[in-house]
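Only one chain comes next, encoded as structure tokens, the form predicted alone.
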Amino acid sequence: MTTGTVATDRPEPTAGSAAGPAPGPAGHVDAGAGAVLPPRADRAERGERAQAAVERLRGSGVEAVAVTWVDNAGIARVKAVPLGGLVHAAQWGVGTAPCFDVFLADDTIVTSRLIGGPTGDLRLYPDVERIVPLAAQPGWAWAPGDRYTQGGAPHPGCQRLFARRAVAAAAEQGLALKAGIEIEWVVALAGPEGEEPRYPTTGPAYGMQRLTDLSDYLRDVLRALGEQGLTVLQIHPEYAPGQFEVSVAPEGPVEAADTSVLVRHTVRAVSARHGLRASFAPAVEAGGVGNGGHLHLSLWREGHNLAHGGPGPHGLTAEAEGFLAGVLGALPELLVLGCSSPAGYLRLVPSHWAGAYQCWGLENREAALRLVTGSTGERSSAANAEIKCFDATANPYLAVGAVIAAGLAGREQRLALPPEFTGDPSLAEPGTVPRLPAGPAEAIAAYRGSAVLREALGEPLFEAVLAVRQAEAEQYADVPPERLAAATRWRY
């Protein structure tokens, strides 16, 4: 669980954090001012920033930089450059095709109404302010990337720039956000691709035995994350066999999305060094408890947490209540972005703490929207909301950006939350609590009809997401749960 306002201890500040806008390199959307600075605006400045990064990285033994973006299927894709090529990449970008926006998780390529096909090229620009040496991959560093056209305009399908636009829209209303994404994974012994998972520990759920069995591995995970400047709040065994969770300190929404990508890369690399393999898939085994990617979010104005000190339920201000009501009402369509794979619906079932019902409640782990106030004495800093129905198949930039868009719409409309639900909604009178979509088709229909998401994403990105979701829904429509879990187990 990610709560509170614990400050990160990262050696290099990131641009546009919730604590206030910081100077960003040309080529970024400034999260505070909302201005787009195309890469061509100041190539010399970008080169200077990159050269400073090169000197710092060379001293850390780095020889190459992996620049990643996340596609609409939730898969992190990469282009890497040798350290000596970083300055040129920062000034001119690295070539990457727009067809990646319509890749499926199994690398099948489809097309959409506005994006797709073999023609065209983009430029991928590393965020030099976020470059970090990878502690579990000696000689390598990582940076998230933003995608622009060859002419220097923001690529309308760039998910990271979309998230920055959403943060900028909030900032224009005087609002800042803090976010964190919980990382759950299952670790198994390395083996052939088609082999059923064999777990390195069989201890009880949440048990100390599991931590003891894998203490060296978990220590190395913590060590690597710390060396990369991340502040870990907690790490612990989870419910399913071989399952663990790590939470890091909250930060700005774009930075939180970056961090979720970095944490997963790190866990995967540490696992490989221990002869293990990690799966972040929502259903590692059909019928079991899956991996979530819960999004925590809090809304702030002038340094005040709007989830505390208000007249609304459990201290919510009117602004925070309207924001959360907008998110809660939009959850069916938000599932297209937060529960991206058909395999996610194997996890999203009642009585599994997955948030399968469209309701909210204080500390209710069965509600899709869980309100977390924190302990008495820290509520002004800790109060936040958790979206439990999301998983790690989500593109994190799409997830945070879309949630912000839905929340801002709810705030503008001054929506109110419905009555709070306590207990397990699956035990309520039938029809009392609406069930979230139980499969992709219903979520896709809700998404298709969402004017808020269509406007926020823009037609090219909206349509590309739709094409990928429809194609994967058709691809796995008649696949039994066991085969669906196996097909996606090692893709995430």
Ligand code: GLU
The other form holds:
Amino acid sequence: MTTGTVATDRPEPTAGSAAGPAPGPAGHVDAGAGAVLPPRADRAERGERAQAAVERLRGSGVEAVAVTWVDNAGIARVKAVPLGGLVHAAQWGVGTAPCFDVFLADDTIVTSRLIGGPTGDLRLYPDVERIVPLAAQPGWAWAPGDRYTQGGAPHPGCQRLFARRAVAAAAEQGLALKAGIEIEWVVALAGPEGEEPRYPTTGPAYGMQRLTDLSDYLRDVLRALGEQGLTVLQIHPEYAPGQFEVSVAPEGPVEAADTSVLVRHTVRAVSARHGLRASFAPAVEAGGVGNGGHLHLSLWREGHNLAHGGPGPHGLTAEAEGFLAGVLGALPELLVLGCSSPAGYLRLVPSHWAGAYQCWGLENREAALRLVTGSTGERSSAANAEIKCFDATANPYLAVGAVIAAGLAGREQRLALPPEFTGDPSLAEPGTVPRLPAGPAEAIAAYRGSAVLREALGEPLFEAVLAVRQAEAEQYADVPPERLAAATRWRY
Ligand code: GLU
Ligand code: MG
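Would you mind generating the form predicted in complex with this ligand now that we have the form predicted alone?
After this comes the whole thing, all chains and molecules, with the earlier chain placed first.
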């Protein structure tokens, strides 16, 4: 995909627009109660905005609103309210247990040093600005939620608030970001649990035959996304059996993370209506090409794309180069947030276009960091960087927030990119291009040592993520690839 400017009905991200009062220094994300985001005191105003939303939604036949948050294992969890309860939910939140912060993808519950256990309650506040009727689930609307304590302070484990703080930290430096998350999925015939996937098309990779076989389905996916206010850039059959990809227009990082949740659940709902089942798991079948969740990012200052018109490689400005160098250097630890499941390492292997090497290159699909300049003439709007090694088991809020934190740290330290790598790094002189972690243990070790991520996430969130990752790494440590793929295939 490109991140060209395409009109959407949501506002363009601008520096300073993302969140309230000023955060701390670059990359610093204060998890302390109420320090960064406004307290939940604007209750009357939120009630009024929710009331206006209720009237709008009632006109679209909406009867209930699903409010989601994404846990540290990358699973979207939900609490729903009837439409008549939306105003109260917007004013007072909906009860949710803090133990969700230490849920694993298979619903096992662990504990972490600072979060977990059966006690306590949080309030989940629907983001009224983002509520949208769900085109493939008539009568339902969806909104992403932010989690606060009962006392009204930001919950330090809230991933969406973390992403908002990271955006605010960039804004403090006069920087805005645009992001887009590519969604790849495999569609199979709905069948009994445990059955090997059977595909509704046997057409070739990228083949028109696949589109023809599933043209009603794909049209309905496009229609639903469009009705939900999303601007689809393209949809196409991908490489693996039954695999497709859709990309949507770039937007602010938090909005892009929200959109990735919305797109996935829309694809799921449309699939169900066609007697199909969608998997966003990194390895639907062990050994094959997997589903990625590539994150595109561009960095802007005063309306100028910093990946264009600068003195650095391929026109990068010094700021963009520092930012990208910070991200590239932190990729081993960022995998903990961008590639949550141990199953992700079945996908993250050389020569699968998954970006298994810690290098960067212009339009290099084997580099974990692919620089995209766009065509001559559109570079000022289109130039961006794609993090290829991430997959859809990532909590998208953690992924964007952590990448921003790593990038801001690189920019602050004025890091330079290493030399570019062209071609397939697996064919390079052994040892010349570093491999990214080949399993969760290595990524977890890098994460533990990352002062930048620890500070950015704040201790409670950092530790909760660590507890979940360690538990899942242990859970699947000796599980053979086929069983790991089967265990995670329908969880994502
Ligand atoms: N499916 C590949 C992955 O696992 C990506 C293919 C592409 O370059 O779009 O990331
Ligand atoms: Mg793709």
